[in-house]
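Next up is one chain by itself, shown in structure tokens, the form predicted alone.
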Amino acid sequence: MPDVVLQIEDLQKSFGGLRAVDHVSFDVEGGQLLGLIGPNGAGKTTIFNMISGIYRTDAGRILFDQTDITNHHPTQIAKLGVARTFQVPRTFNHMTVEENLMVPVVRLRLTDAEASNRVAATLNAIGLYDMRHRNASELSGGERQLLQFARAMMTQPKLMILDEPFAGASPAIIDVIIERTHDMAKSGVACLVISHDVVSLPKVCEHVIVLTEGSVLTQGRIEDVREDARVIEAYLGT
């Protein structure tokens, strides 16, 4: 059995009187591709922000690789091997594509040759090598999605969390992200994915957790979950 990489235990988070995450628990194993889905406001991105240290939890625990990372600083969590992307791509637009990928190298303590080789290999893997000298500001929205994905790949994480990785991306870019995500999973990297793309998500994840109003509604194989009357009601109403 694969080792459990991420354990979410009774996680809770409120904003004023709104309970955004309500007693959520689940595990992610090494090499697993797990989707986190639900209607807008279900708490998906809030959970991602707590895992990555952007939000503090109100209660519950987050264990990564058997280490309690609850309410740790984002930098500490990243150093342990957690990488993430954002729905709206966060790239350094005044820097080149190549320079964007060099940013994580600072903490990886690679030699100049090692860093250069890893950047080149990563850019080749995602198809952006020919754009390496262009500023990120010159890229399309989909290309910036690909760039932040590649920057996360540079850290060689144990857990990759992807928030709407297909938003604004062309079919060709979506295919690249899917292929590289599967490559990571085959090497043992756990991947947790939020997506509203009902066409692309099943190509990444066989299993999903469905959230609604901050709580886990159900979980299981995508083909079973999407036929669940409770899931249909959560998305479409009665």
The other form holds:
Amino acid sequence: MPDVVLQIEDLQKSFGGLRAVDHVSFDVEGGQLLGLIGPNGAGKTTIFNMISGIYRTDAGRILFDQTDITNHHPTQIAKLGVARTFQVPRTFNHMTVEENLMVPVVRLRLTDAEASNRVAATLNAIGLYDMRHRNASELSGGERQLLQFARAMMTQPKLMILDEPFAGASPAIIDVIIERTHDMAKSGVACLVISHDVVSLPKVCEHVIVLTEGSVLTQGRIEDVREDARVIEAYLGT
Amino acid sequence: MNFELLTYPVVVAQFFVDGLGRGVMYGLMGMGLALIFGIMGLINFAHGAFFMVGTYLMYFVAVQLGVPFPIAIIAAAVGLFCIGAVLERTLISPLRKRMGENWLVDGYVMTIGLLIMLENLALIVMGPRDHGIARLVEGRTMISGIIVTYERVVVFVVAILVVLGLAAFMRYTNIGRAIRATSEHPDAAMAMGIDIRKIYTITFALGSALIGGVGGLLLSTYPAFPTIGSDVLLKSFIVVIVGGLGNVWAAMVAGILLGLIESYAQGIAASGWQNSIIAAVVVAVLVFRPAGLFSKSVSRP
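Starting from the form predicted alone, produce the coordinates for the form predicted in complex with its partner chain.
Now the full complex is given, and it begins with the chain already shown.
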């Protein structure tokens, strides 16, 4: 049985009077591809922000690799092996594509040769090698999604959290992201994916957790969840 | 106004050389301020006071200890790097942690407090008296009727080395890339495992070292005095506003531009007019190019 990489226990978060995340619990195993879906405002990105340390939790625990990382600093969490992408790509637009990938090198303690080998391998894997000298500001929205995905790959994480990785991406880029996500899962990396893309998400994840109004509505195989009347109601209303 | 002077090529060239010499000084003064603002968003009102500390360090190391000037300038820069790092870690970093996203206004007030504290400390310890040197480098030469002092040449060469060195540091080192990443998206940098607290400390220390070294370099022009930094702070603000907030390279270009304007204004108008003309330039930039001459928006290095 694979090891549990991420354990979310009874997580809670409020903004003023709004309960954004309400008693949410789930586990992610090594090599598992798990989707987190739900209508806008369901609390998906808030959960991501708590896992990566950007938001503090109000209550509950987050365990990563048996270590309690609840309310740890984002830098510490990243150093433990959690990588993430952002819904709106946060590429470093004053830098070249290659430099974007070099950013984490300072803390990975790689030699120059190791760093440039890893950068070249990562850029080749996602098909951006020929664009390595271009400024990130010159890339399309989809290419920026790819770039921040590659930047996360550079850190060789144990857990990858992808926030809307297909938003604004062309079908070709989506295919690359899907393939590389599967590759990472095969090598034991746990992947947690938020997506509204009903076509692409099933190609990545077999299992999903459905959130609504901050709570877990249901979870299971994506085909089963799709037919669930409560899920249809949550998305479409009554 | 004596525009007739501009009909003499030698005079025009002399004004140019003088303006260039002044301009690189102003550019050097503004770079540290621009660097700290560009990366941290903090307007360091203690910038001029750091310059003042740099002049005193230079004076002690060069004059009292008799260390050669180049080493004394480096000592002033290293001294301010350490002071900047300690101040960031003990005062600014805890403030940022306590105040969260709203720390900047408190940060401004804190640096104003630092300015007042450092100036008064210098007044108590050193007294209201200049401590300076006559010349950094003796001598001058004449090229086609234009007088060039060796000191100006040295300042110019140092300015070029500083600009190139900083550019290389930012572009080719891992820490430089981490600093640039942090300035653009701190949360994305943290998600890469970059310790932005360390980055802010390094940035503040680096900005302090820049102005400290400049204090040492310009000791003959700006002798050590408790309030010598006030003029430097004003000049630095002008350079940063005209060039573009937070843009280190634009600060140097704007410094040169202002030095040239000042030189020509001083040459053809009565003494004192150069300040009014510079003020008019600043107002014009704020009206027509509020982000600065070389920035489309508030840009960062």
